[in-house]
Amino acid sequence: MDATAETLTFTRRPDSWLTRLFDYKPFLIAACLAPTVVLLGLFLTYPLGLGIWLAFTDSTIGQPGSFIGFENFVTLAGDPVFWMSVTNTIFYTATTTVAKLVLGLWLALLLNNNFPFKSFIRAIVLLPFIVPTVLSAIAWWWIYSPQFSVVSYVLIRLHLIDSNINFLGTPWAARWSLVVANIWRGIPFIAITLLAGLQTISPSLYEAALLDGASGWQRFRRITLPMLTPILSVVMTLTILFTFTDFQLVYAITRGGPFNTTHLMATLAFQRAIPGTQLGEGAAIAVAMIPFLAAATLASYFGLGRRKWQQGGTDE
């Protein structure tokens, strides 16, 4: 007896309105972005908008103030302390960024080699970056102390100097002291980030270069540097933004002294707005930082779009 195959037919139930709604791509995109948009609106857009509004008012702590137009900016244009803070910020950002990129790349190249206790040493390198900023700033303040400086103590013991060095007593000595502290704190972030980029470069490229007789410098210039360029661009932008807006390290070590000569724009904005109670003037200083930050961001954006430049070539 032949078996008769029965054909079973299934009737597909129509999708519910909720299923159709989540299958609609624009709604799905909006639903995924909504939490981020709400959080940014609450914690970024609103404070930024309020800060910009305060920059055009004469508000003080406890008083809402009134709209005064560009009067705060006109006052700042004739304020020598403000212009000193702008110069300090540019100097501080430029010197530390260059030093951190060079030293961070050098450290990343060293950590990319095979050596004993490699994982442990890589973890130790991160310590300056993961230690709370204020705690590390207090440590540097102690190192720079005119009475208790360990640097002065060692140099006196070695008979290289006769008395303690007052690292924070003069303007340029204090500025360079802040630069050193910032470099020490920022190198680990750059080194570990670039090390991650180095790990993605195929060893076969270096093997082929060795077979062609390329030297170490040629391998670095023709392989390592072009392959790291996209990561270097991002790291450089983040470093500039973080350094330009640095507040905790500088304020904890010098508080802008001596005689306001180490103020950055961020620390001066805080000093004028909170201890000085002039919210409008402090907000104006903070708003004056926006063009510099926007320029750094745009430079990174257009730089990352230059694909041939990222691969070591030239743009047409």
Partner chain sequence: MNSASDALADADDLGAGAAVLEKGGASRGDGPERLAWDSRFRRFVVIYLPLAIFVVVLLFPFYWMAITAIKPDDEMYDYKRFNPFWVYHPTLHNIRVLLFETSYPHWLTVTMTVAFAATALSLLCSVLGAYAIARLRFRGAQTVGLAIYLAYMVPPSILFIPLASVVFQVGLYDSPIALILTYPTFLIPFCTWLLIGYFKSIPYELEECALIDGASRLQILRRITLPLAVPGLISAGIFAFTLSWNEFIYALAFIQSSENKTVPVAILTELVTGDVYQWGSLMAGALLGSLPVAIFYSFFVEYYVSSLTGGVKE
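If you superpose the two forms and keep the largest set of C-alpha atoms that fall within 1.5 Å, you have the rigid core. Values in this document were obtained by computation on a predicted structure and should not be read as measured data. Residue numbers count along the first chain shown, from 1. Compared with the form predicted together with its partner chain:
- Annotation for F91: C-alpha shift under 2 angstroms between the two forms, rigid core superposed.
- Superposition of the core reveals a Cα shift of less than 2 Å for F259 between the two forms.
- A displacement of less than 2 angstroms separates the C-alpha positions of S202 between the two forms, with the rigid core held in common.
Having seen the form predicted alone, could you now give me the structure of the form predicted together with its partner chain?
One chain, no partners, no other molecules: that is all that follows.
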């Protein structure tokens, strides 16, 4: 706000050609956009196209390879590990997204109350989101240790189980372990963004509803949810997008094991492309993610996002 308070004086020396060039608007626009366009073009748009091309080649690291048509996809279609990674990814995305949204919304509603140390609690709740995912995943790995799991210890002490749980040793136990870790990682982001949405809802709406004798459930169903829908749809779209393409948690906790049963499409793509050096096949797996992603994103965006009229806007 300083700039407004002090008096600025602009001394204009006899215009050099450089100053005049920067005052020429088309040039200025081009100059401002150039760095972004160059960087994103070189390292985002070009690789995106290249990835699709690579999926149709037999490239390996360091070797361009040649066009082989749909061969990679045909190989993948007959590969049970690939299909398992597809079902794993869908299972992982579906379960965690639902759980994260429900729990995140619940936490947001809790945080929207008045209680002591509110801002402090809000701050520490966001920690799982701030800390590098791989590092917290290592902590989960240790929590899931077959011999020294603290969860097993507590459950044994409570006499709920007799022996240690082998969290990462069997496929379903490992999948659920990953789901829990992902939910833990995802709740804070959803809760904090939804909390921001909750705070924009005018209290007068609730007051009016109270006067009309609306119950708590009715207030939630008729005021909170509809008012939250726009932000909910954005949050849900982002959540689906990032969960579907998740890599870090799985790579850090199970590396796709036991026996390739917990691979997500992203981790399988990595395994085939980088350590396995089959860039083409890895790229084909990555490209196979795109239709799923597009479908999930469009569904959640249009399913919820189109209700702009509920906020008094127009339904474009």
